[in-house]
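Shown here is one chain on its own, the form predicted alone, set out as structure tokens.
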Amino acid sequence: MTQSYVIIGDGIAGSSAAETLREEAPDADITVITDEGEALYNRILIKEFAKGKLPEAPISIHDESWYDERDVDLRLNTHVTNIDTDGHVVRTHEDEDLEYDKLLVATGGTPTQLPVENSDAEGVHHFWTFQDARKIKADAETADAGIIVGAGLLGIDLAAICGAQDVEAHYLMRGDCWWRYALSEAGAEIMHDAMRERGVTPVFDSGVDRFEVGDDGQIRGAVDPNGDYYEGDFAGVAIGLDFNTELLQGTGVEQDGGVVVDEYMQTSVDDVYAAGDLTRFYDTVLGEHAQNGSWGSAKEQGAIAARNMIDAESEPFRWVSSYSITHFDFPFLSFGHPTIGDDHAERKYSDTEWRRLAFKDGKIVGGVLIGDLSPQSGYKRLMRDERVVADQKDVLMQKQFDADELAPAQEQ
């Protein structure tokens, strides 16, 4: 019998799943539902668009003809109102019932809103969708001053947008450095200096107590918890994601800070899978459940989920993710899970070159490279191989690191 697959979400996880399903199940019925009004686009490149470095055209990955050519039923601007996992039916806002044999939930998340006064004012932006990028770009092109909140990987995109658009901005951070869970002050200061060179001033031990607005409802500035005032014609907020899991209420799908899936992307409910940002997946490298929001990880999860939807438990998800930043005169890359671990090693090689590895039980579980990314392949290989290497930090931190110079695993 022809199998029916329904995918909720047309980000890279959902689209990758649809593509894999069509390649490996050519006769299947495939439906993709998304509440967005446009098909898959490159979330990585929307920051370059907002910086004014790219036109809209290269951002789109698929147009509607891509789905037509693959006989995939794409439903744009469509909201799921109910999932009946017993009856294997998805209901949309138009009261249409779509039956499925296997269901994939890849709905991602919605940016978390600051719980402060006037956080919904005109000019306060979150940076997640292509439409968000369009609004930020429009405001940045006319702004003199900006405010950035959120000392993580999305927040620094907003800082780079301000720098590229010649907007003087204050970057309000709660801690004593940028991305303090993954970087020490020595590594973070490289990033701070790069921001300052572009007119973005880091403000530490700060944050937002409230936004000030004018009579027209437009943001005029922000007051931090210390009582200090910062002028801003617009603000960018990137403090995390609230996962889009409302549609799973009453389904019995287990959640724990995300949708819990095993290494095959299967949820706790038969025939329901999940992939992408919203998953709390079993990481076979770590040997425990983890989360990762990188583009590459989401794409691979979608493909793996699709294969297991076709042939249950046929292929586990095993992946060492990475995330790169190209905003500055030096490259930046994080891989794995750099914010966890029970031990670490780091070294600064120059004003724009620094490296840190995180270990757990003697094994590399993640790291950050600034300035020189050449060691990444060796570090990732060691992580995938689950080698115990923390006792060889001197070798690992050599400027010209070569994984083959490590003592053989059996001799450790």
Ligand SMILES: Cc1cc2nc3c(=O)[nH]c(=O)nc-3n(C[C@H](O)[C@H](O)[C@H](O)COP(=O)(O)OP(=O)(O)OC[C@H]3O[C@@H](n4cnc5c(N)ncnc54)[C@H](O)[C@@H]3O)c2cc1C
Second form
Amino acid sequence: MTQSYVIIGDGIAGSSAAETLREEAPDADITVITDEGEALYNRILIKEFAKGKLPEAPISIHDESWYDERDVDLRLNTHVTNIDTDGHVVRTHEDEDLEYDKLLVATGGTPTQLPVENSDAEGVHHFWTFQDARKIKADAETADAGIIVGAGLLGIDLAAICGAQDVEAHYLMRGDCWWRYALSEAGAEIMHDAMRERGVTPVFDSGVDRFEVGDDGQIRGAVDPNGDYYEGDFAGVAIGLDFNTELLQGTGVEQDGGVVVDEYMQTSVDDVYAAGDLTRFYDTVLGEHAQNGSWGSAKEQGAIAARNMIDAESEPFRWVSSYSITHFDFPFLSFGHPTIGDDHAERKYSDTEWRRLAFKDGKIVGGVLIGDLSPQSGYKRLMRDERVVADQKDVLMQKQFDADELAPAQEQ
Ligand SMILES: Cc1cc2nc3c(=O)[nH]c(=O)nc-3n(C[C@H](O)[C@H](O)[C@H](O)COP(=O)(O)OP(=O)(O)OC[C@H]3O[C@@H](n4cnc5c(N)ncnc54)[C@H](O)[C@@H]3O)c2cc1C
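Please give the corresponding structure for the form predicted in complex with this ligand, as opposed to the form predicted alone shown earlier.
The next block holds the full complex; its first chain is the one shown before.
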């Protein structure tokens, strides 16, 4: 019997699932539904577009013909409002009902709004879609002064956009350094210096209490919790994601700060799978549930979900993710889960070279490399192999790390 698969979301998780389904289930009916007006594009590259460094065309990954050629029914501008998991039916905002045998929820997230006065003013931007990038680019091109909020991986993109567009900016951070959950002050200082070189001034123990707005509704500046005022006719806010799970209300699908799935991407409800940023997945490397917001992980989860939708519990998700930043003269990479762990090792090698590894129960669970990425494959292999190595920090932190110098793995 022909199986029908419905995928909600045409980001990298949903799109990768559609591609895998078509390759491995040639006769299946496949529908992909997205509330965006354009088919899959490279979300990672929209920052380069907003910087003014890339035109629109290379950012698109699939046009509509890609779906036609694969006999995938793509529904653009279509929002799924709810799901009847007993009846196996998905309902759209136009009250159209679509039946499924297997359903994939790959709806990602929406940037969290800053809960302060005037955070909806003209010129205050959140960053997730290509449409956001177009608006950010247009505003940054005419702005003189900028404000950035959110000391994480997306906030630094907004800071880099200000730098590239010659907007003098203040980067208001809550703690004493950028991405304080993964970097120490020593590592973060390398990033701060790189920001300063681009005209972005980090401000610590700060944040935004309210935005000041002119009569025209345009942002003029921000007041931080210390009462200090920063001018800005452009602001970028990146303080996290709210997962797009409204459509799951009443379905009984378990959520715990994300949609809970097992290692096969199966939710707690039969025939409903989830993949991508919104999952709280069972990480077979860590041995516990975890979350990850990265392109490669979302792509792999989509493909794994597809295989398990075709053939239940046939392939588990096992992946060490990476996330790199290319805004500065030196490379930056984080891998795995650098913000967790019960132990860590770090070392600074030069003004632009620093490394930190996070361990849990003696095993590497993540890390951050600045300046020299060459040890990454060795570290990731140790993480995948779940080797206990925290007692050999000196070897791990050697500038030229050589995994062969580690004591042989013990039987566990
Ligand atoms: C500016 C920026 C830079 C980034 N840089 C990097 C990077 O350098 N490296 C890296 O690894 N990762 C990066 N990321 C993160 C990476 O892009 C995400 O982890 C990845 O795109 C998540 O894919 P996804 O398919 O899970 O979700 P999404 O890409 O968010 O896709 C979900 C889709 O579902 C749609 N949708 C939501 N609700 C509904 C509904 N009810 N009905 C229909 N459609 C719906 C959404 O509109 C969206 O199109 C970046 C993200 C951004 C925004």
